[in-house]
Structures are given as structure tokens and as C-alpha cells.
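The form predicted alone is given below as one chain in C-alpha cells.
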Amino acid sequence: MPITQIVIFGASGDLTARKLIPALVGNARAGSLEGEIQVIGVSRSSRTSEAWRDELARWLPDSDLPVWRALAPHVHYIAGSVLSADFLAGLSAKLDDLAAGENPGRLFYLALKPTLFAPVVEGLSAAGMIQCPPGAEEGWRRVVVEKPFGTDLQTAMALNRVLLSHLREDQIFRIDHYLGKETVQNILAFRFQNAIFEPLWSREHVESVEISVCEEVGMEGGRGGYYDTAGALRDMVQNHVLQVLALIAMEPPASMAADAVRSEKVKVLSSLRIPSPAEVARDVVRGQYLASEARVSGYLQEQGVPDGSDTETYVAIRAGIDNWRWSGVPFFLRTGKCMHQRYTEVILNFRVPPVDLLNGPVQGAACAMRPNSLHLLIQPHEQIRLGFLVKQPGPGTMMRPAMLKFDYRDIQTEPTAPAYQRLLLDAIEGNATLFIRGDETEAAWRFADAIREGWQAPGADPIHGYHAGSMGPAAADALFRGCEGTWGRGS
């Protein structure tokens, strides 16, 4: 049976205990793993393998402990500096000893600070630990890189240059856990396996698209210091929001092969209209949450946030895609902290009929409601809803909204697997479909950087305050023009 070695750099961090080990145990419980799995944790802090196993077990539910007990003897811990050539040489020898003469596949997981990605890959390359022939079925070498992939276009390009000077693109797995969510994956299935929707999925029938990623949390866990160096644009829009947009707007791929899917996503991100500073002032609203009855502290009072910080905790964008399918259709993108509700949702608003044959009033404000809309709810409730109008019973032609709803819980016998469980298995199997290619990251940063430059230009729109627990700054409502509607409110 084949041996797979998963080498986790930064193994003493929360990511390993909260996400990676539970994901591995989940795959083992599901019978998804083939052959022997060995986990080798690497970190600077000193501890024994036995002590590390005990620490990891405390993060697992009791129902997973029988699976963990079978896996634990194959879990090892090695203390040392990942920047030391001598340590990496010793680690290479230790991995060979654990393989006992076999030629295992090795997955190097960089659960490290982003500043360490490039030097660690350079060290692994110098130690001869990541070289393998293309298409190797045994003895393969892959590297998983956690986000953020740079802090702007220039740093992302620099990181890609380093990675690609030591690895092939097929060996690099840039992970965005949002793509591991079952409902995100179902966007492609819903679009391309249902003939009644794909013909409508274009500018001829869709008036606007909204993508909202709203969070109720603020700077819990002392995240203020880190978050202030990123902000909502870098932390959410450049990756999660634009990845969902790419799946919604992409053309049908030639196949579901990784590069076929990712190439279509790159085409969408490369077609995003790059806004000028004047367009940023008109089409982008940034905000920062304030104290309210729902929350004692505003952003500026959070631990680690410097006085007078202008880091945005909310951003709303009216974006455009300049290609044949979507030209002229506004894409409304929104994300924020301390919002009224936690949810991620995509709404496609379809155009109104060209003639109102019934000549009947619509119940509610006509400009706030389109007759037909499709709601794809990604979290916390995984649902699909289709809105339409029906005639209200009785005399006259009073119309009222109705909704068809599908809930994923109706077809699930077990809870949905966490995103990391799917993505970790894909990395082990070499399936890069749900991972981000280098040119994807650069295309996304090109769009985000233009917005940041607009914020720094003379005459930039100021940052808007909004009360914690609200729907965000009122100024964001003006991104909808005329009779285009308004922001969705979630479930």
C-alpha cells in the first residue's frame, strides 16, 4: 500500500489543531484515505510526539477518538527551525527513515506566517526535498500555501516568482477554504447541469448580481492588530468574494479538469473593469463599525487597533465585467464585520418583462423588488431559492411574491464535511480544481490594488461609520441606481 507523508510546518499553531487534524480524521472516518498516512509536525517549540498527540486529541469530539487512536501512532513531532539548512537535511533523513525504504508521496503544508513561504520553499528546494518528475504517481511532492498570497500585486508576483522557480504550478496548492464549502462547489453543478438556468445566465436576462459575505463578529480573539494591516478589501474581497464571483460569472469549461476550470476563472477575473480613482470614489463605499447597543466597542476601541486608524471593516463595490456575457450588468459586492447577520449569499436579479400584460400593481415597492430572483445561500443555511410573482386570489390583478426553496438538509443524511476536509483530500490526491492558480491571484490583486489606489487619491470618498449590528453604511445604498433594487437582507 502507498505511503503518504503530510509534513506540517507551523504545527503548533491553531490551524493544525482546529482544522487540519480534524480534517484528516474526518477523511479517515469516511474511508477516503488510501494506504498509510504519516503526519509529521514541525515547529520551533519543544515537545515530544506523545505530548503533541495528547494536545491534538483534546480538540477532537469523543466520537472521533476511536479513529484518532488508530491514526495517532503515525503522528510524529520534530522540533526545529524551518529556516535552518542543517535542520532540513536532518528532517529529510527522518522522513526517509519513517518511509522504511518506500518512496512516499509528500505533502508539505505551510501553516506559517506569509513572510516565511518563500524562504521555506527555497530551503526545501536546496535540500532536494520537493523535486519530482511531472505526473509522478509515487514519490510525488506538493506544497500547500495558506492565504494571504501577498499583500498586493507586486508582493503576489514576487511570491509566485519564487514558488515557480522551485516548483511546477501543478505542485503548488494555494488554498482558500471558501472553495471547499459544499454550496460553493454546487454553483458549478447548479449552473452547468441544469438546462433551464444556464441559457438565462447572461446579460440578456440578468439585470444585476449581488454577492454578500456578511459577518456578525468583530475583532474577537485579539485580531485587531492583524486585521488593521489588512482590512476588508484584502481580507475578504481579494480572495473569497472574487472567487465566488469567478464561479458565478465564468464560461462553461471544456471539462472539469483543474486547469480547464481555473482558466475560465482567470478569464473572468482578468475581465473585471479596473476602476480609475474617480470611479472608485463613485462606485466603492468603505466603512468602519461604531459602538452601538449591539456592541460596546467600535473598531477604534478594539485591542490592537491604533488610534485614528482608517482601516475599513466594510466595503461595498459596484463592479463590472467587460466581456461578451456580462457587459453592462452591475455586480454588487459587499462584505463587512459586525453586520446585522452572518451569511454569504449570491442573488441574481432577472430583468422585468418587457410588457406588463396584466397591468396590475405589484405588492410592495416596485423599485425594491424584481419579479424574478435566484438566491444561492452559501452559509449558514445552505439553500437555493427562486422568487417569482403570482396573482393574489380574488378580483383584480394584484401580484404578490412567492418563493420556491430547496434546502440541502433535505437530501443530506450526514452533516456537510468541513471545507478543509475536502481540500486536504484533494491536495493528497493531486486534484487542484478547488485551489487557486498563480495568475488567478495576480488578476484579483490587480482589481483590489486599483481600489486601494483610489482610496489614496485626492478627492477620495471618506470612510463611513456604521453602527455595529446594522446593514452597513447608508452610503452603500446609493450604489444601486434608479430602479435597480437594494441590498439583500439574508435569510
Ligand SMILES: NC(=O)c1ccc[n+]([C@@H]2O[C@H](COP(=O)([O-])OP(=O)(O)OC[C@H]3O[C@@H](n4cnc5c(N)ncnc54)[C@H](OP(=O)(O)O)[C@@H]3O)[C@@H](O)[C@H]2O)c1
Contents of the next structure:
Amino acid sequence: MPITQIVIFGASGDLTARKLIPALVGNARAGSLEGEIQVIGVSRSSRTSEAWRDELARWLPDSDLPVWRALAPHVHYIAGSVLSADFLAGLSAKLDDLAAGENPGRLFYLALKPTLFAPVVEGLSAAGMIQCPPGAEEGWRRVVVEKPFGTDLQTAMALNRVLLSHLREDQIFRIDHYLGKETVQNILAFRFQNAIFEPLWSREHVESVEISVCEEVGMEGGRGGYYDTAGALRDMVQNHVLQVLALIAMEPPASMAADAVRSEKVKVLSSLRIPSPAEVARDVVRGQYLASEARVSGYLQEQGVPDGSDTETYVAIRAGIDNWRWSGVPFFLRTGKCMHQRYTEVILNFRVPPVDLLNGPVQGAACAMRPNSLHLLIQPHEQIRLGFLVKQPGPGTMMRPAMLKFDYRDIQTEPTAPAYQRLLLDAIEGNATLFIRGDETEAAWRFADAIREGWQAPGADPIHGYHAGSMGPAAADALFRGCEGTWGRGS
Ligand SMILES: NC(=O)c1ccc[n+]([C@@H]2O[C@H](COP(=O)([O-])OP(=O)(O)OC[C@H]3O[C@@H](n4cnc5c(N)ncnc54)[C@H](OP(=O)(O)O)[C@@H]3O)[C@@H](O)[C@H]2O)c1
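Other form of same protein, the form predicted together with the ligand, not the form predicted alone:
Time for the whole complex; same chain goes first.
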């Protein structure tokens, strides 16, 4: 029976307890794990394996405890610092002991603060713990790297350089948990397993695309200190929003193999128009939430946020993709904290018919009504809605909007597996399709960095306040021009 050893660095941390162990248990419950799984948790604080198992069990629902009891004897805790060469040498020997003469595959999960990613990989490499031949079925070595991957292009490139001097790209699994969401993966399935939408999926028929990732929460759980070092652009746009954009805008891949999909995503991310400072001032709106009836504290009053911080909690961008499929089509991107609703949605707005045959041009009407749009609602509930016009019954030629709607809940018998469950399984199985390649993350940073540079340039648009619980700053409405419409309002 093959053995897989999952070595979690950062064993006592929040991510391990809240996401990784429940993901592992979810996979065990679903019967997805092959062979024997051993979990080895590492962090500096001292505790026994029994104590660690008890701590982790507290985060699991009662219904998962029988599965956990079966896994628990294979769950071990080892205290030590990943920065110590001696500790890593000892760890290597302990992993071999646990393998009892077998040649297990090893997944090293870096659930650590990002400044430790490079030193750990250097240490593991020096200890001879991550070397393996390409395509190894047994004795493979993989490293999962958490987000954030760098804080800008320079730091991302530096981290990629370190990783790639000790690992091959096929051993590196950079996580963006958004790609583990069933509903995000369905974007590709919807686009490429149906024949009727793809012919419309281009500048010829699409007038604009909107991607909104709206959150209702603010700095709950004392996140203010961390968040203030990131902001909405780095925390959400550079990764999640641009990943959704890549899936919406990419060309059909040659196959679903990791490199085929990721090469297409890189192509589209590299075609994002890099805005000049003047274009940032015109095409990007940043905001910060204010106290309102919905919330007693504004961002500046949140715990951990420095006085006078100008970190954005909202950003809206009118982006452009300079390639044959999308040239001239604005992509409206938006994300924010403390907004009116929590939802993630993609809307394709189709062009208006060239002639209004039934009613002719309406005198004085500024813009023709836009009859057709396709809404892909990603969360909280997955829905697909196609809007069109029908004739109002009766003698006249009045038109009224109608909607075809599909709700995933209608065909779903089981709750969707959490994103980490799918991603952990893929990493164990060596399937990197839903993980980010090094060049992808760099292309996304190039775009995000240009926006941040624009915010620091003379003449930059100031940060706009918006009331918590609202749709964000009114200034973001002006990113839509002429007859382009406005932001979707959620469900
Ligand atoms: N939490 C989330 O929901 C979440 C979501 C997305 C991404 N992430 C990313 O996941 C990573 C971990 O986040 P987290 O929230 O779990 O952080 P955390 O709660 O602060 O945990 C950090 C862990 O690292 C350990 N550690 C620190 N220095 C160490 C060293 N030198 N050697 C060994 N272990 C060491 C800590 O334990 P000791 O102090 O005992 O050593 C602790 O177990 C971060 O990169 C974060 O950005 C987290």
C-alpha cells in the first residue's frame, strides 16, 4: 500500500486547524485518499502528538469524528524551527522512520508566514529532502506554497527564483483557494463543454464584462493589522479577481493538462493593458469604508489599523485586454469589504441589436435598452442567468425583460466540498491544473503594481470614502461611460 506523508509546517496555526485538517478529513470521508496517509505537523511550540490531535478535533464537526479517529493514529506532531538545519536533518530521519522502509511520496505544506517560504525551501533542499526525479510515481516530493505569493513583482520574482533553483515547476503548488471552488471551475466547463456560448464569447458580441467580488465583512477577527499591509488590490485583485478574469477571457486550452490550461491563462494575463499613471487616475477608483448605520466603525477605527492609513478596502478598475478576442471590450473589475451584499458574479453584457425593428429609434432616449446579458453567479449560490427581451402580450409592440435561470442547488444532492479539500487532493495526486504557475503570478503582479504606482504618482485620484453596507464609492459608477450601463446589484 503506497504511503503519502503530508508534512505541515505551521501545524499550530489557524490555517492548519480551520482549513487543512478539515480538508484532509473531508477527503478521507469521501474515500478519495489512496493508500496510507501520515500527517506530520511541525511548529516551534511544544506539545505532544496526542495534544495536537485533541486540538485539531475541536475544529471538526461531530459527524467527522469517526473518520478523524481512524486517521488520528497516523497524525504526529514534532516541535522545532524550520529555520534550523539540525532540526530539518532530524526531521528527515524521523520521516524515514515513520515510512518503515517504504519510499513514500512527501507533500510539504508551507502553512507559514510568507517570509519563511524561501528559507524553508532552501533548508529542505540543503537537507536533501525535496529532490526527486521528474515523473516519480514513488518517492515524489512536492511543496505547497500559501498565499500571498510576494507583495509585488520584484518579491514574487525573487521568490520564484529561489523556488526554481531548488525545485522543478512541476513540484511547486502555489495556492489560490478561489480555483478550488467548484463554481469557479465550472466557468471552464460551462464555456468549453457547450457549443452555443463560445461563438458569442468575443468582442464581436460582448460589449463589456463585469467581475464583482463583494464582501460584507470588514476587519472582523482582528484582521486590521495584517490587512493594512495588503489592501484590496493585493489581497483580492492580484489573485482571485484576476484568476476569474483569466478563466473568463482565456482561449480554449489544448487539453486540461496543467500546463495547457496555465499557458492560456498566462497569455491572457500578459495581454492585460498595463495602465499608465494617467490611466490609473481615470480608470481606477479606490475606496475605504466609513462608519454607517450598518457598522459602528469605519476602517480607520478598526483595531490594528494605523491612524490616517490610506489602505484601500475597495477597488474598481476599468481594465482592457489587448488581444484579438477582447480588444476594445472593457472589463469592469470590482472588489470591496463592507459592501451591501456578499457575492461573486461575472456578467457578460452583449451588444444591443443593430436595429430596433419593432419600435424604431425612440426620440430623445439617450441609450438603447440592452436586452442580453449572461450572469454567472459564483457565490454564495451558483446560478446561471440569461437575460433577454420578450414581447409584452397584447396588441402593441412593448417589450419586457425575461430571464432563463439555472440554479445549481436544483441538481445538487450533497453540499459542495470546500476549496481546500479539492486542492489538497490535487496536490497529493500531483495535478497542478488548479494551482498558479510562476509566470502567471508575475503577469498578475505586473498589472497590480502599475495600479499601485499610479496611486503614488502626482495627480493620482484620492481615496474615496464609502459607507459600510453600501455599493462602494459613487465615483466608481463613472468608470462606465456613455451607454455602457452600470454595475450589477447582486441578487
Ligand atoms: N488562516 C487562513 O485562513 C489563511 C488563508 C489564506 C492564506 N493563509 C496563509 O497561510 C499561512 C499561514 O497562516 P495562518 O493564519 O495559519 O498563520 P498563523 O496562525 O500565524 O500560523 C503560523 C504557524 O507558523 C508556525 N511557525 C512560525 N515560525 C516557525 C518556525 N520558525 N518554524 C516552525 N513553525 C513556525 C507557528 O507556530 P509556532 O509559533 O508554534 O512556531 C504557527 O503554527 C500564511 O502564509 C497565510 O498568509 C492563511
